[in-house]
Structure formats: structure tokens, C-alpha cells
Amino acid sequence: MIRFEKIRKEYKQHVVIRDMDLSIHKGELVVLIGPSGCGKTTLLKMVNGLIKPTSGNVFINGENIEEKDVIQLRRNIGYVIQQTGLFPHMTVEENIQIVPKLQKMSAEEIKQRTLEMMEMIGLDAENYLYRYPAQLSGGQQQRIGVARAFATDPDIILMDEPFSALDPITRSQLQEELAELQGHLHKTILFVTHDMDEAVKIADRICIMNDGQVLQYGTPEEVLKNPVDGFVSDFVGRNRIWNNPELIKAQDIMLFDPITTSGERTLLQAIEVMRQSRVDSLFVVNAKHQLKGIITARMIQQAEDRSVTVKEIMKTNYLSVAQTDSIVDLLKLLKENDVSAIPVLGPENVLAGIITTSSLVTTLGARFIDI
């Protein structure tokens, strides 16, 4: 959908990007996010030709928008910043239909595309239409700003840190409303911030630059879990993933090789597995590593006759996670059943792994402690 491909850009002998390449998927709400001065606002308006680059190109859909007529470019691009851009003369009214107005849109097609900007925003029109912009809170000029980008219903929308200049409830209102709006209509969104906090919260893609260079960018989980350096990983924070525990999961955090055990051996066998193994469990496994049950000491003491075999006693009913469960999942089936292991599950049900309260317990402890 854009691409940027060995952009460079220099102030006399400053250089704010150093040809960098990176691509924007169709439909993905991407952030770039680095401190002060690292090109990251200066990458966004390349894509609206407010700013050129000293070399390298900048394509959408293929198309090189240097080739492209620049003032019919920015009016298929929606463009949001942070102090909102609302013409103070003009009613919310005349502010979303500026650019309909500007691209010849019926006057029957405005009218109703503006009520559908002031229902998506969640502003009733008869109460907000002919108020000016000095008659709104921060938060609902924000909104209008948003409404305003999407008049047109573009297919990329440029944000330049929005919401930094709201209050912390506002600012975290407007994200969820964002992320909902995003999760609807699919747009491709370039979206600048300095708040790691904010950028997890929405983004599909984080792109982490510093000093005009890209040195992380991938989904948020990737980011968090596996920063690329020590400079990605003291912006990020190294406890900040426990602000978003769903994204922990459990192939995060499971032991791998559980002790296992074919149902075709003898009750007897199956406790000297254990007895061997130090465990007073074993899972039950096929040739294809499935899980077909699992067996406990407690069951082989029960059982009279030890020379049958295990697939003939072992408890098919079990508690299961999925390697992609959060820790939230996980911790809420801990707190609704006594168990003390939990198999981890992986396509199939291939045994991947066992989660047992000791070792969530040391996960858990690594948070606060560097163990």
C-alpha cells in the first residue's frame, strides 16, 4: 500500500531520515513512535508531499507520488494532528464537508455522508453541527478532526500524535474509539506517537526508529517480547508487556517435554515412569505426540489389577490450554479448578508443552524480580 524505499532527508547538513525502506500493508494501522527528532514526522508527511526527501521515493499502490498530482494526492489522504486543524470560523458542519465540497461530492451526498461522520464519531448532529469549534472540549474537536479525515472515505489516514494534548481519560477514550473505528472499516493508517503505552494499545505494526533509521517493526507483541537491542529495549521498558498480559501467552511461559507415556503400557510401567521421572502424572501421548489422556499416581493406586494398561483407566476429560491463550486465560482456569499442570496444546492436539503452578509462579516473580 506505501512504501518507502531509500529515503533520505536532509536540513543542510542535518539528516533527519537516513535512506530508509519500509513498507505499510493495506489495512493496517502502523505507529511509528521514537524519541524527539528521530524522522518520524517528517517520514509521515512524505506520504501527503508536505515534505519531499532529498532522494528516494515514496510509493502508493505502486505509484511513485512524485508522479502524481500533489493537491489531488493530499485530497484522498486523511490527515489528523494533534491540535486538530479545525478552521475556528467554520461550523463542525463546514469543517467535515470542506474536502467533499472540494472534490465536486453532490449536495445530497455530503448531507448524508456528514450525519454518517457524526454517528461514527458518536456526536449528535442536531446538538453539534452549527457549534464552532471554540463551543467543543478538546476531546470533541479531536473527534471532528477524525470525522473531517474520513469525509471522503479515503483509503489512508495520516495521524501525527492526535491525542497527546488531551487529558489521560479523554486521550484513552479516543484510542478505544479509534481502535473500534479500525477494526470496521480496515483503513491503512500512518499514526505518529512518543507513548509506547498508546502505540501497543492500537497499533497492528510498531515501527521503532531513532536517529532517521527503522530499528524495530513488527506487530507489538514481537516488539515487547523481543526487542532488537538495548536501546529498543530501555525505550520499551522491560516490564511494559505486563501492562498488556494478554499478550503473553502461553507458549511463553510452558516447559516443554512434559513427561509422557503410550496407553499401551501397563499400570505398572506407568509408575515406574513416574517413580524415574520424579512426576505423579504422566501424559498420554500417540505416535503422532497427540494428547489422548492423562494418568495420575493417584488413579494407578486405585486400580486393583496393575497389568492393564493405561489407555484403559486414564482420564480422557481434561483441562486443556492452547499455545496461543493469554496468562489472563490461563490464570482464570487456575482460579476456577484445582489443578496443579495444565498441557499446553498446539495444532491437533500435539502435546507442545505443560504449565504448572510453580513455574507461573516464577514468571510471575520475574516481573519484580531479575531472576
Ligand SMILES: Nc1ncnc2c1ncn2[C@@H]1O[C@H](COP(=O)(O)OP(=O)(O)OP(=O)(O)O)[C@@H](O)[C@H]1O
The other form holds:
Amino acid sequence: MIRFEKIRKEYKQHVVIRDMDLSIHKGELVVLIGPSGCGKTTLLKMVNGLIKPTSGNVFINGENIEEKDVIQLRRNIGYVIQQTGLFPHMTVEENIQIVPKLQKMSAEEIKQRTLEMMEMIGLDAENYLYRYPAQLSGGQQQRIGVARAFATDPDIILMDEPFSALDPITRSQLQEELAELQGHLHKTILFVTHDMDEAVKIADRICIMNDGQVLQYGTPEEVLKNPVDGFVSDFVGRNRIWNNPELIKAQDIMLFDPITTSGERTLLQAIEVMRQSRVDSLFVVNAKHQLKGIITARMIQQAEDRSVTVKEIMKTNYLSVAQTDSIVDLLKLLKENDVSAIPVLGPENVLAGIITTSSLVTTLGARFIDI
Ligand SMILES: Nc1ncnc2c1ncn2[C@@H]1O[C@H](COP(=O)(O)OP(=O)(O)OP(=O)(O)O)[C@@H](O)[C@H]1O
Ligand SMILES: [Mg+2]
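What does the same protein look like in the form predicted in complex with the named molecule, given that the last one was the form predicted on its own?
Following is the full complex, with the preceding chain placed first.
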């Protein structure tokens, strides 16, 4: 949808964007984040032609924007900035209607659209449409800024730190609202922020920049779990994942190679495996390593005949988690059930690993905690 190709921007001798390549898919919300001065705003403004690259090209839907009419280009791009950019001498209604009027939408359509936008941002039309920006709170102004950007139903929305001047509660509300809107509108959104928590909360992908370059571009989960270098890891902060524990998956904290047995073995053999491996239960798997049951030392002790096979007495109704289940799901399961070990299953019930209450502490500590 949007593609930056070898973009370079220089002001005199000063290089602010260094041969950057970046692609944003249709319907994706990408967050640009990085230290002040790294080139985020510059990049954003290249999309709607407010800044021209020194060299390189920007493509929208495969078309080089240099070959497009700037006015046409901007009509299909909403733009929200930090101080909202609302015109102070115009009412809320007039502010929202600027671009629709330029586009010569019919009066009826414009009216309808304005009401829809007010509904979308959760402000009562009757009460707010005729106010001036100065008669609104910061959060309300910001909402109007968002309404204005969405008013012509553009495919692309650029948002440059739109929520940064707001108090944490309003800010968090607007983040929720944006995520919710995006959930059904699927616009292509480029969103600039300084706030990693905000990025993680709303982004499909996060682009971490420094000094005019992309350091890492990936999902919030990838960036939080596998920062590519020291800068990113300092920037992200290793403990940050705890703000989003649902991003920690069973597969990140499981132990590999749980001790297994075939169902065809006798109880006597199974007990011997347990003894050698110092465990008190075994996972019973078939040739494809699919989990079929669990057998514990206690079950074997209670069995009268130890020459029977494991599959005859194994437990087949056991608890398990999927590789992609989160630690939050896992902790719930552990809390509600009195178990000390849980198998982790991949596709088709293939046994991928095991999580025990004691391994939980050590693996979590080693991976996700700065101590
Ligand atoms: N018109 C200009 N002339 C010269 N240098 C400029 C100009 N506009 C921006 N710059 C420089 O380009 C660099 C990138 O600026 P940009 O506004 O893109 O940074 P940013 O990442 O958005 O920073 P912030 O987080 O502070 O908003 C900065 O070093 C800035 O000083
Ligand atoms: Mg900026």
C-alpha cells in the first residue's frame, strides 16, 4: 500500500533519512517510534507530499506519488497532528466539513457524514457541533481531529503524536477507541509516537528508528521478545513485556524434550524410565509424537499387575495448553487446578514441551526479567 524506496533526505550537509526502505500493507496500523530528531515526522510528511525526498521514491498502491497531483493525493490521506491543527475560528462542524466540501460532496451527504463522525468519536452532535475548539477539552479537540481525518473516508491516515499532549487516562481511552475503530475500518495508518506502551497497544507492526534508519520492524511481540540489538533492547526495556503479559506465550517459557514413553511399554518399563530420568510422570506419545495420555508413578504403584501396558491404564483426560496460549491463560489453569506440570501442544496435538511450576520461575526469570 505505502512503500518507501531508498528514501534519503538531506538538509544542506545534514542527512536526516538514510536510504530507507519500508513497506506498509493495506489495512495495517504501523507505528513509527524512535528518539527525537530521528526522522519520524519527516517520513510521515513524505507520504502526503509535504516534504519531498532528496532521492528515492514513495509509492502508494504501486504509483509513484511524484507523478500524482498533490491535491488529489492529499484528499485520500487523513492527517492528524499533536496540536490537532483545528482552525480556532471555525466551529467543530466547519472543521470536520472542510475537506468534504472541497471534494464537492452534496450538502445532504456532508451533513450525514458529519453526524456519523460525531457518533464514531462518541461526542454528542447537538452539544458539540457548534462549539469552537477553545470551548473543548484537549481530549475532545483530539477526537475532532480524528473525526476530521476520517471524514472523507480516506484509505490512508497519518497520525503524528496525536495523543501526546493528553493526560494518561484520556490518552488511554483514545488509544482504545482508535484500536476499536481500526478493528472494523481497516485503514492504512502510519502513527508516530514516543511512547512504547502506546505503540504496543495499537500497532500491527512497530518500526523502531534511529538516526534516519530502521533498526527493527516487526510485530509488538517480536520487538518485545527479540530486540535486534542493544539500542532497541534499551529503548524497549526488557521488563516492558510485563505490561502486556498476554504476549508471553507457552512456547516462550516451556521446557523442551519432556520425558515420554510409548503406550506399548509395560508399567515396569515405565517405572524404570521415571527412575532414570528422575520424574514422577511420563507423557505417552505415539510414533508421530502426538500426546495420547499421561501416566504417573502413583498410578503405577496402585496398579495390581505391572506387566500390563501403559496405554491400558494411562490417563487420557489431562490438562494441556497450546503453544500459543499466553502465560495469563496458563496461570489461570494452574490456579484452578491442582497440577504441577502441564504439557504444551503444537498443531495436531504434537507434544512440544512442558511447563512445570518450578520451571516457570526459572525460565521466566532468565528470559523476561532484568535483575
Ligand atoms: N526544515 C528543516 N531544515 C533543516 N533540518 C530539518 C528541517 N526539518 C527537520 N530537520 C531535521 O531533521 C531531523 C528529523 O526531524 P523530524 O522532525 O523528522 O524528527 P522526529 O523524529 O519527528 O522528532 P520528534 O520526535 O522530536 O518529533 C531533525 O534533526 C531535524 O532537526
Ligand atoms: Mg516529529
